[in-house]
Each structure stands twice: as structure tokens, then as C-alpha cells.
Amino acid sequence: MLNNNRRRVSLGLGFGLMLIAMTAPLYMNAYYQSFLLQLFMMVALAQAWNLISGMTGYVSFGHTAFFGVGAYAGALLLLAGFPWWLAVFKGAGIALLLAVPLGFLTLRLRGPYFAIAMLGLNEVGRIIATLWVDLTRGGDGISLAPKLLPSLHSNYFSMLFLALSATLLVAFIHRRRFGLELRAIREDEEAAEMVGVNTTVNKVMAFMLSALIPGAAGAVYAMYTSYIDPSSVFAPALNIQMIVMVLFGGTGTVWGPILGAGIVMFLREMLWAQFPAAHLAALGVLLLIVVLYLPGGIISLFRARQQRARPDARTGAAP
């Protein structure tokens, strides 16, 4: 009964948020639309990081690499004459294809070794984008002519679609055998292998899906900003924001990244206005507080409340 009520509440809340997001361009100005667009982007990126790091336990410090690949691929395809929507699709596909060999190579590592390898991957991507001047224009970056770009509304709904798709993907996986096997890998990979879980295939599949989302988001971001350079799309700070949002909301959950992204983006906007030079330091302090005092994220507070409200099976009274 409690699970059914929780499912109804989740569906109702999700429908309400979707209705607000879909109608927001009708009554919000460009500033608030841009803020929501960035919020949707961070929800999509947080869900992608949650899929490989929260559910599988392989903490990545370099998932921004796929965001950067998608951004450059989308921008270059747009300059080559492709329609913007096809450039986004192909940018996501290139990030996905790149994740296949990288997944087989990096997922042999565990713990801090995997994290460092992913951090190095992001740096490799930034260096290649800087040095490959003939293709990426190096440190000068790529500017996109306004006539090539979709409207703000198109970018807004594209990023909303990515946030919704990423959330539904995580929710779908969470309830399926695939999600159960990923969580088994997170808890004890050797034990999972002993009971018949194909850990290699599962990890690579999760890695590929978690690369697809940032690839698409990077392509839309390039069209939204109309200018990209290596330091902006391969920024380690972007990966730190993903980690903070997921940890703050709750790792391995569906609603945790959404809750974390919403709160952190709101706080970041306030801190950016008041303390433009110190907002990243404030995010670091927030991460430290969460790790020390709320390791399960904010979502754990709601779960604890539900546990207290759940009636005892034998007496029917609240425990």
C-alpha cells in the first residue's frame, strides 16, 4: 500500500513538474528560460553520472569528456551543413561510439584508479581540442553564425527532452534486472560474478548509456551558447557539479539527481550574483558537508520519514 502511494505521489509530482516546464516559455522571459535550460542540462548530466557512478559504483571524474566530444561534434556538423537536430543526434552517437572501446579499457580499473583514468581522459580531450587546430580551431574556439542556430525555444525543449529522457532511462533501469545487477556490482563485484552476473557487459552498457546523454547535451549546449572552446566544454568544474548534485540529492536514486540539481542550481545562481569569485568554493564546502553529515543525500531524509510513518506489520501501530 505504501509503495503504491509513493508511486502515485511520484507520478503526480513528475506530471506537475513536466506541466510547469512545458508551459514556462509562455510566461517567462529569456533570462528565466535560460536558467531552466541550464537546469535541465544539469539534470541530464547528473542522471548520466548517476547511472555509472551512483548505480554501478564506478566514480567518474571525467564524464565531461563526453560532453566536450558532443559539443565539438555538434558544432562541426552544424558548420558542415547538417540540420541542428541531426547534428545533436550524431553528436550523441559519436560520444556513444567513443565510449565502447574506452569502457572496455577503463572499466578494468577500480576505485581511485578508474577515477584518475577518467580525469586523464578529460584532459586528453581538452589537449586534443586545443592542438588539433585544423579541425577544432584550437584555443580560438568555434563560433556559430546565428543563422545556423535553432531558437531559444528549440534549445529549451531539446534540453527538457534530454532531462526527461535521462530520468526515464534511469527509472526504467532501476526497476529492471539490469539495474539490480548494476547495484550488485556496486555492492560487491566479485560476489556478483559468482552468482552469474556478466559484470563486464553490464558495466560497459551502463558506461555507454552514461556517455550518450552528455554527448547530446554537449551538442545542444554548443548551439545554445553559439561559441565553444576547449576550456569551456572540457571543464573539470562541470564534472564536479555533477558529483555535487548527485551526492546532495542521493546516489543511485531516480529523484536524487533532480532534487540535487534543482537545489544546487538555485544556490549557485544566488552565490554567483553575490560572490562571483567564490561560488565554486562554496560548492566544495557543500559537498564536504553532505559527505560528512548526509551521506545518503537529501532523499535519505524523506526515506527516513517514510520508515517512521510505516505502520508495524504485526501491531498496526507506528514504530
Contents of the next structure:
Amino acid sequence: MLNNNRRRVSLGLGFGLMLIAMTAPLYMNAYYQSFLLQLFMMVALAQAWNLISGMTGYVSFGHTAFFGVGAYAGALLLLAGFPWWLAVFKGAGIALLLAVPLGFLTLRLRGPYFAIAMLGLNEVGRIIATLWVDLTRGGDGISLAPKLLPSLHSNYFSMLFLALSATLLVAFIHRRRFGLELRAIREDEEAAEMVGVNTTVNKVMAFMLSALIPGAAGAVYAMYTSYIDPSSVFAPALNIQMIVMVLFGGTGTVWGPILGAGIVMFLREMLWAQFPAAHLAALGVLLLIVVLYLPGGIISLFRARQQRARPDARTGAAP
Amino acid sequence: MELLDPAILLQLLISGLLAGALYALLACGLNLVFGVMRVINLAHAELMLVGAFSAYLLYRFFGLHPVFSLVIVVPAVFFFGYYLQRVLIERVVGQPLLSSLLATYGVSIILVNIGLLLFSADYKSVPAMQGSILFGEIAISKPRAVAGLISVALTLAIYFFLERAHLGKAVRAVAEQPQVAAICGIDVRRIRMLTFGMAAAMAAAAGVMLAMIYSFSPISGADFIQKSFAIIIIGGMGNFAGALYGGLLLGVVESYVAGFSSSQWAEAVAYLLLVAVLLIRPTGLKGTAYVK
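Starting from the form predicted alone above, please write out the structure of the form predicted in complex with its partner chain.
Next comes the full complex, this chain leading.
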């Protein structure tokens, strides 16, 4: 009963939001479209981070490495004459392929070692992009000529598609055996292995999927901004934002990252746009508040209310 | 440049060791906190910058030489760390890794952006000392020599404090077995406050030394925290002496790479070493295994 109800609310809410997002370009000006595009990008990235770090507990501080690889691959393929959608597709593919060896190497590492290795990975990406001047034009960055670029509408719908598919992917995995196994790894990896979960394959699969999304998002981002350089796409600040949004909304949940991305982006745009340094400091304060007082994120507030209103659904016991 | 001239090799070795001593001072503090409470302090390099900017302000407004500003800055940051542990870090000790990473990340973002508001992103420097000392063909810049030697002295002082002093032994006891230490009558909370205060003070001292030799801005922390990570992984996480060796090793390797190729490649060295060590020997060159 409870589950069905929640599912219905989720579906209804999802369709409502999709309807608004799909029709927005009809009545919104370019400024709001750009805002929504960035919001979709953050939802997609937050969901990607949620997929690996929220579900398996392997905290990645370097997911922007895949974003950067996707951005560079997308931009270079576009320059090489590929149509934009194929460049995005291939950019995502390159990030995915890169995630296979990297996943096998880094996911052997536990806890802090993994976190630090991923942080290092993003730096390696940035350094390679800076030093491999023949391919990437180094610190000068790559500008894309306007005639090569897709329209704002195409970018808008690409990002919307990415946000939607990332969310559906998380929702799909969440309830499947795969999602359960990932969460079992988070709770206790040895125990999970003991009861027959193939932890390595599961972790690497989750890692690959969570690299695919930033790869594609990076490629679309390159086409949206028409200029990239090593520090704008291999940007640790972007990784902070993903993490803050997921945490703020609710780690390991389907709606959490959407909620978190929505609230943080809204605050950023409406209140803090004029004061960039103050805005990031406020993000830090927000992070501390969430970590200390609201470990389940905003979404846990809704859950708590639901649980107070009804007896515990799982045990059937009265509250 | 004659590559294999012994004078040049020796020159690079010495300047590498001096830079490495500074890295070691910074990384030892980070490793101390990790060893005692299993918290990776992502704000460690920002504590270093607090030291660097304090030295800058004291030099700029009072003309105080950085070596003397140590006397003011180090105790001040010690108390800052002591109380930061009390109000914030203590709450995430023993929590999942994500909580402590994010809490210290929050502190780091706050400090960086307060720095940007106060000082802007322009690079600052403290040109208190110039010139170099000559030993035959080898020239060592004075500020680097002073910074390196003070860093070594401070690192060794903390090392012997941990090894010999009563209180230092209590710190190690808490690192090894917090419950048993508590049963033996050690005030574990206070020891953790002391530890974080000491680590913060080491970072601040490294910052004051840094101010003498490099220019820095509120966003310089990122490079240093990543080098410190590389160092503690190379040396073994939670292993104080390991971080000392790791720091010196990184300093020397960077110095040779910068001498023979370019300083951009020298920046990449830390990560290449980091990745190599993680792949070959995840417990560090001198490490005791990190148990979950």
C-alpha cells in the first residue's frame, strides 16, 4: 500500500516536472533556458555521483575527470568534423572505456585510498590536458566556432535527456538486485562478498555507468559554452557541487539529487550570483549543517513525516 | 647545462631536501590526524595558508620577520585547531569516511572563500630575506635554507615528543587503541583536541615557512593538499615517520625532474608517484596496513 502510494506520487511528480521541462523552451527566454540547462547538467552529474558514491559508499572526489575527458573528446571530435550528436555519443563512450581500467585499478583501494586516488586522477587529467599541447592546445584551451555548434535548443534537450536518463538509471538500479548488491557493498563489503555478491564486477559496472553520464555531460557542456580549457572542465569545484547536491538532497536515493540540485542551483542563481566567494563559503556552511544535523538530506524530512503518520511499514509495528 | 656535473646533482639534491622538509612538516600533521582519529583533514592545506597569510599580515603591517612571527602564529593556530576539533571534528570521529571528508571539505571551502574575500586571488609574498649562501660551486638561497632547517627541526621535535614525552605516548595510545586508552584513564577527547591542535600548528608553521620562499594565494591550498596526500600514501597512512621520508623523497624527485625537464612535469611527479605506489604497494613504502 505504502509503496504503491509513494510510487504513484513519484511517477506523478516526475511526469509533471518532465512536462514543464519539455515545454519550457516555448515560453521561457534564453536566460531561463540556460539556467535550466545548467540545472539538468547538475542533476545528471549528481545522479552519476550518487550511482557510485551514494550506493556503494566509495567516495569519489574525481568524477570531474570523466567530465573533462568527455568535454575534450566532444570538442575535438566536433572540430574533426563529426556531427555534434555523434561527438557527444563518442565522448561518452571514451569516458566509459576509460572507466574500465581505471575502475579495476582504483576500486581495489578501500576508503580513504580510493578517495585520494580519485582526487589525484582528476589532477592527472588536468595536467595531461595542459601538457599534451599537440592534442589539447594546452592552457590556451579550445574554442569552438559558432557554425559548428548545435543550437541552444539542441543543447537544452540533450542535457534534459541526460538528466532524465541518469535519474531513470538510478531509479531502475535502485530497486533491482544490482542496486541491492551495491548497497550491500556500502554496508559491509566483506559480508557482501561472503554471501556471494561479486563485488568487483558490481563496483566496476557501477563505476562505468557513473563515468558514462559525466562523459556525455562534459561533451554537451563544451558545445554549450563553446570554449573549454583544462581548469574549467577538470574542475574540483564542480565535483564539490555534485557532492553537496547529492548530500543535501539525500544520498543513495532517487529524488535526493534532483531536490538537492534544484535547491542549491536556485539559491546560487537567486541569492548569491553577485557574491561568488560568499556563495561558495555559504555552500561550505550548508555542507557542514547537512553533515552534522541532517545526514539523510532534505529527503529524510519527508520520510520522517511519512513514518510518523503511519505505522512502520516493514515491521507492521505501531510507532 | 652539463647534466651529470656532480655540483649540479648535489645542488639539486640539497634544494630538493630543503623543499621536501617543508612538505614533510605539512604532511606529518595530516598523517598525525589520520593516525589518531581516522579523519582525512581536507582543510589541512588551508590551515597552512592561515599561517602563510598571518605571516604576510604581520610582515606587511608590523615588519615582523617570518621567523619571529612563528612565535605568534603557531600558538594561535594551535588554539584554533584545538577548538575546531572540539566544536566540529569531534562530531565526525568514528563516523563513516564520507562524513569526515565532507565536514573538513566544508571547513576548507569556508576558509578558502573567506581568504578570497579578504585578500582576493592575487598572489602575495613575504620578501623578508634575500641572497644565497655559497659553498664552493653550490649556492643555496637563504630563505630556502632557513625554511628547510626550521621545518626539519619542528618535525623532529614533534617526533620526539610523540616518542618520548608522557603526553606524546598518550597520543600514540589513543591512535592504537582508543578504548583501552580510555580505560587506562586517558582523556581521549582532550588528546584528540591536542592532536588536531598540534597538526594545525604544524600546518601553520609550514605556512609561515612557505610564505618566505613562495608566493601564494587563497587557492594555493589545492596543490599542497594533493602533494601531502601523495606523501602520506607514499610513506604509509597514519605513519608519522613515513610522512617524513615521503616528504623528503617527493622534494628530491621533484627537484631532479624540474632540473632536468620542466617545472610543469615536476608538478605531475607527485601524482605519478601516488598512482605508482597505490598500484604496487597500497600500504605505502614504509607502511603499516590500514585496516578498515
